[in-house]
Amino acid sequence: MMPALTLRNIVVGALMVALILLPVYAQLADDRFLMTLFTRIIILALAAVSLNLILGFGGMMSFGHAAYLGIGGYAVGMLAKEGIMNGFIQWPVALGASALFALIVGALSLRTRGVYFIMITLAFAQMAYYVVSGIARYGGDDGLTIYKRSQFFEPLNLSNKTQFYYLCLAILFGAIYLVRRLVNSRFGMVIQGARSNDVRMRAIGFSPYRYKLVAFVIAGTLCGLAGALLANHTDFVSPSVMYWTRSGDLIIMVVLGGMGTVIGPVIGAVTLLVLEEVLSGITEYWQIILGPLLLLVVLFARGGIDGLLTQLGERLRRGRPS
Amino acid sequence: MTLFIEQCLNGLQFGLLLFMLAAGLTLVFGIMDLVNLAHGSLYMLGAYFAATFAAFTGSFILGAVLALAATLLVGMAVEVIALRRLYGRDHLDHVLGTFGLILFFDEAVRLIWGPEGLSLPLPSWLNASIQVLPGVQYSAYRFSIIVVTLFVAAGLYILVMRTRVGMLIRAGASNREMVGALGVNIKLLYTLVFGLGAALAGLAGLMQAPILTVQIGMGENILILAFVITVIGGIGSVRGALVAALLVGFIDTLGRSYLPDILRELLSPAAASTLAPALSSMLIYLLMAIVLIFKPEGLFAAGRK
């Protein structure tokens, strides 16, 4: 099905070709900077995406998400000062240490729900946070240096620049194709409608606990990923990674760029940590416009950007009769 | 034994300075229905505020009666200027928007004070210890807070019990849209509610300047141990709160001070060193779990719905 020509596909289509086409400008711009943003852009765009998952479309508001990537990077980490470099055993220890504690925390905290369901991802995340900040061998506080990237097949080597970009970005595309299929499937229309009614779904037969759960270790594994990723772009892993406030950030993406579509967490990604960038190098204090701006696209734009977008593509469609 | 007594009232003081900042919380949490994550915030301005008129002032007392003032001034100014439009929205309008004010005000903060932290000296007759039991001294301050949480404890019990207003808050609380309908300013009683938790998180900070440094970023780790505390205690109810607020502050502080000779007792020296840290500053994020996991609505959930 070819997708309409709507202004707001435009614009994320012209998104999607501007960050495969990224590197190209870096190598003839020189612009080394701009690579390592954007790397790290994906990455937390790939964060994003799998929290959007439970948060958009099932309505679980986690507030430990960034929990995942503190421990897909700690695998990694931990497992190079070991002396284990092989990507192939590091990224799945990675991606099942992650999926094993969202099995955890979801199986008990989806027995509560609202403020409560937040509260309890919170402290299980906050738990994660001083477990690492206690492990001296892992460098405690201070964070943990990864002196080697991880070591997969030949060509395919993680600290060319380039390489490690379009893997990164192959992954982001690779998860939005999963969501994608996951939300359309039969899967997703029942987590779908236990976010708009849970006891309506049990009443026409289903289990909403289930498929919840299931989600939300799909959603924890994808971050975990991310984490690996981030360890490996950063050469280095610390407890900050996992600090409520970036369970936080992660969660501004998804609502600055639109929950419960698929591309928005890509589009808030993309959005707030350029925002970052552009209002740090205009004044020291940027914070200080950030937070108000937050504030007013929770007063005002609900759907996000996504949903800004949109909405004016039909006031343009309207305003110009066909 | 002195010492476990000592931290006994360590834990104590702890706990009811958690519950200043807690009772704020779940007041606003129980009847505006918000989560306010920029609660931590107006404990940090509380802290700061005093720091600067007790050296403006010279006074200690006037410094910290200024500060209150101020904090109260503020919440009331938040709350009218933003918060206000996010009631009866979802919570995560709530988390984004006040996550949106810490950012706001950690930077203005920056932009006021600068980014070193400041520090509020005590004056000499509060800078002593006392002799609380036979053979056991007290630093006079630490002691100060209890009584003082104690009082502010008792009054705030009284105005939510035993007052009008602390009636119009009770039935705020339980059906909002009633109180409305039969003709109270609940616009108006809605800021006062918040002005009033904003004044007790700024009586937390202002009282825990002395003993930590008041810097940039303060409110945020204690704003979790409110929030667990109000969750544990049951959202919306004060008497869960303080009883939550104990809990957690006597876990806290025996857990930190006896927890690595327990551990000690049992494993290895380098594994109870390892251990130690990490297990004390878990202890209450555990607390938590268990308590949900076994009651989803906290110890006294405050009947609604």
Given for the second form:
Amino acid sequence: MMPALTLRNIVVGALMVALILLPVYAQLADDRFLMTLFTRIIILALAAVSLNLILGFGGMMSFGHAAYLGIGGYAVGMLAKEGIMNGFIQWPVALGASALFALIVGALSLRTRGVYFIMITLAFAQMAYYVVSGIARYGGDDGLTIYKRSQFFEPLNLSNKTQFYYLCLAILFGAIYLVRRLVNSRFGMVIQGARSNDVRMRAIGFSPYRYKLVAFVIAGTLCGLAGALLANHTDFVSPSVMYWTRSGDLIIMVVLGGMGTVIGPVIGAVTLLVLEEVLSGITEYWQIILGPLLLLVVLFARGGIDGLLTQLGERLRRGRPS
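Target state, the form predicted alone; input state, the form predicted together with the partner chain:
No partners, no molecules, just the chain.
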């Protein structure tokens, strides 16, 4: 069944086409920075998509989600420091470490709710931050430089910026598809039902805790993959990537784009990071401009930018003569 031709679908389709064709434009315009910027945007969009699974669909306000970015990144960096460059070892370790940390954090935090849940996730993230800050062998506060990117089979070469960009984009599309399938499955219905009424879900025979824990682990694993990609992109990883303010950035991306929508976090990531780049080039006090803009979207656009596009599309449709 073909999707309806609405304003929202047109904008989303245009965004996807633009992301696919961006390397072609960057090569024609000889703009290397554009490739670097949008590779970073795609990686952080992947992290935002993973957070949206538990925040937007599950109602779990995790303020420590950036910890998985750091865990995935440090898994790659530490193994590279020890001379293990094979991506088939680095990336599974990054995913496994992120999943294990998410399992531990989720098993404890999901027994609480509200501000207690937020504080426990934040406490674990800060604990991870201070642990890696104190490991002198891997750079401590100064971070860890990665001199060689993950090695895979030929002809895949992560040092090639175009290949790496398309790899990140393919993983992002795969994550979007995975989240879409999950939230539309019985599993996703339970997660969303527990967000609305936890007691009712237990009354009809489901165990929300187990479902939430699985969703929490999946989200942490996907974010750990984003961390592995980010480490390869920057050739550097530092404790700052795990700090609570980075988790705040991911939350802003989800809210700005549209919580509980599959594509919303991607829209939010692109909007936020492009605005940051443009405004920072105009003035050093760009946060003063960006802050009110984000506030206006939150106050007047129910469902974020995704919801705003849907509302505008409905108004345009109703305004047409029959």
